[in-house]
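As a starting point, one isolated chain is supplied in structure tokens, in the form predicted on its own.
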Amino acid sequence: MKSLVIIEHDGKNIKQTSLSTITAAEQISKDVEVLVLGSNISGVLENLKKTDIISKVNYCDEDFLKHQIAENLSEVIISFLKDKEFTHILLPSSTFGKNLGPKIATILDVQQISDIIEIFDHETFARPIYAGNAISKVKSKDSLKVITVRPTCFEPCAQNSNVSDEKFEVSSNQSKSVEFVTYDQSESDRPELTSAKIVISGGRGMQNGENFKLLEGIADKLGAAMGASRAAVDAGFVPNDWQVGQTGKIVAPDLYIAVGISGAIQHIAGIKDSKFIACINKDEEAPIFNFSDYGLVGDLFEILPKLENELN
């Protein structure tokens, strides 16, 4: 058996999601290769060549791959797979993997196995269903399996080895099926939400977007990322990329602080792997208290300024 991990990166650095996916791949087979697609990716390659577990780094460095458009990436991946003997293709269950994985599986005409959280053997996996209320054990007999991995359930692999690399040349008739137009990305000095050690999130109880400034001072002092519940995002308090939960981002920080969040099961599904959960809510009957390690009943508008002062 041989596994291939499709690497998620930002052009310079490997995403933590990919390091966790490599760990998952090693539990399936001891022969693990990776594939990196992009433009000017020498920095990514150098980091990968120091990664434990993997036996080879395959890469394709072309200008048209700079913007990581899934339609173009999938065409190159399918070309790469010709005459190769991989039994498993793994991607992180991030926006990147959720976009790219189904396209690869469709072209290969196989059933994708999504968001796995545990590996029993090379054919059998566990994945959450019903917003995490149940765990489904699935078995696939496909000769080639396309799998997305929930990164929060696997530790990132170590980086202290040295492996070989091999460039994959795209054929001259390789065409771009989709053209890049523009990318509107929000900038922040705070840690990335899905890889932060501490996350502080606000919900509908924040009442408006202006009040999220009460969380910013605390986040800055803790070195935390900022998130939000779907209710806060739908109300227009904060941008969509702050959303944490089943339909947002899955996080597993050392500490998750929920402020003014009631604790809908969809939100809990996105935070349940956190090491510690603390919450602030004025409603002592709020479901969030049932899932929290520490809870404080009170008015967040009185508590947050005091908490920030204590952090000085």
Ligand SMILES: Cc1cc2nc3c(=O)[nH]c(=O)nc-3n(C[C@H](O)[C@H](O)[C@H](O)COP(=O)(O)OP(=O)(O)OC[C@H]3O[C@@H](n4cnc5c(N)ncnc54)[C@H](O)[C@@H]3O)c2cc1C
The other form holds:
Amino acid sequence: MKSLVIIEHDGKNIKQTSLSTITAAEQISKDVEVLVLGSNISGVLENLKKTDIISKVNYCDEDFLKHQIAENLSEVIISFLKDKEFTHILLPSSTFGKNLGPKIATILDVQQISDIIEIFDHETFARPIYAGNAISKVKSKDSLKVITVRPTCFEPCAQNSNVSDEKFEVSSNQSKSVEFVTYDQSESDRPELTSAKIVISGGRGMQNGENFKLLEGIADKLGAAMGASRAAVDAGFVPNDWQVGQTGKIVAPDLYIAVGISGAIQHIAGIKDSKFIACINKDEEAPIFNFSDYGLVGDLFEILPKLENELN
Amino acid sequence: MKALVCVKRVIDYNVKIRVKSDKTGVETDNVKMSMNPFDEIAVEEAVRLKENGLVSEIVILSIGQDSSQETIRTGLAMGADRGILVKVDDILLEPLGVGKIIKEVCEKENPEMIIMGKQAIDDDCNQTGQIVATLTNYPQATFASELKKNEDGTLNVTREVDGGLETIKVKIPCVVTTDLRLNEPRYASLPNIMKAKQKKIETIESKDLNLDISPRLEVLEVNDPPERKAGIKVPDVSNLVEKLKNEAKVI
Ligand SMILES: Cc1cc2nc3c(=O)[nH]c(=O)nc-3n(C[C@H](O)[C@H](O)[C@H](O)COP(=O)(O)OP(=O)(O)OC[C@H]3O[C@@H](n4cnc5c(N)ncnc54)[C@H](O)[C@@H]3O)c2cc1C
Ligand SMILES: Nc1ncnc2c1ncn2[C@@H]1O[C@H](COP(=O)(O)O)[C@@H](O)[C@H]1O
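Same protein, the form predicted together with this ligand this time rather than the form predicted on its own?
All chains and molecules follow, beginning with the one already shown.
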């Protein structure tokens, strides 16, 4: 058995999600290689080659791979796989992996196993369904397995090694039917939402975007990432990629602080694996209290300034 | 331009689901069923494109049992023109099988645009749109939060990705999967619900399509998730900070 992990990166660095996916791959078989595709990725390669567990870094460096268009990536991956004997192909279940994984699986005519959270053996996995309100244990009958991995369920592997790399040349062309236009990256000096040790999120109770400043001061003090409920995102208080939940980002920090969030199942689905959950809500009946280790009942507008003070 | 919108009948998102005691799945008897919320967004988008004159006909497709007719009717009441039900009986549907059926229907219908949800809230797979795009060889624009038609007939699609918003330009025909911010679906008005009753729903038996849609995954068991116990209520901010520092040791 031999696994291939498709690496997610931003052109400069590999993403934590990739390191977690490598850890998952090792639980299936000790033999793990990685494949990274991009343009001008020497920085990525340098970073990647330090990674423990993996035996080889395969890479393809071409201009047309710069924007990670799924049509282009999948074609290159398929030509790479020719004559190779991988039994498992793994990707993180980030928007990158969700967009790309099913394409690879379909070309290979296999049924992808989405968002696994536990590995029993090389063909049996657990995955959440119904927003994590049930856990399905599935056994795959496909001879080759394409899997997306929930990164928060696997520790990122360490990077103390020096792995060899091999360039892979392609003759395939850029897709003529898709073109990259723009990328509006959310700028932030804060840690990434999905890998932060502490996350503080605001909901509809924050009332407007301006009031998120009340959370910022606290996030600064705690070195926390900032998130939000769907209601806060839909109302335009904060950017889309702050949404935590079933259909947003899954987080599992040491501490999650929910402020003015009621605790709908779709939100809980994204935070249940947090080590500790604290909440601030003026409605003591709000469901969020049923999931919180520490609940504080009260008006967030009075509590947040006090909390920031107390953290001094 | 013809739009094909794929809708799935799922347990309503407000229902608190229960795992069956024999661990074979979740309880569906006497449970409220609805259109998958992302598919409502897909129907709404098609209807808006039609209202703006960019789409001329909207076909709703659902793969499921007879009961999925009701879900198709919901789409017709929102403003779609006709429906197709591909009937499957007891087989456990998986995205790859569903994708193969949708591809087959596309060959017959030749839509210029296929609009689907990004994710069904029952299986949480987030695959079918990508599968259909791959099988039809159409470009995919997943997790869409905005669509704009260009002069040259191409579409600019803004996608919700982990780091922000990405815009891509796709040629038509294409597959679009919807994210939450694309639009806010309308409620069907009573007159439109009445009108929808007259609209045609064609039924196709999946076995007549001669496709291999047998499941590739065997569900060994379905379990409750580990429970998260409610903790305590703290009296004030200083107590909260004290607990986080000294008890949880997380700050
Ligand atoms: C298909 C689908 C997918 C979804 N995906 C997600 C998802 O990924 N993530 C997600 O979060 N949601 C998701 N939702 C939405 C979810 O169902 C809820 O609607 C949403 O989480 C509610 O957000 P909220 O808790 O901020 O708002 P509300 O439910 O309105 O809660 C606001 C809370 O703030 C409290 N509050 C108000 N004022 C104050 C104050 N001054 N001080 C203290 N407390 C105050 C109130 O008591 C209340 O509990 C999804 C829904 C659907 C249908
Ligand atoms: N049985 C079905 N009938 C029609 N459309 C479906 C069906 N299953 C999935 N889809 C479509 O595929 C999308 C993604 O589903 P999934 O890949 O299962 O998360 C849904 O939002 C629907 O648009």
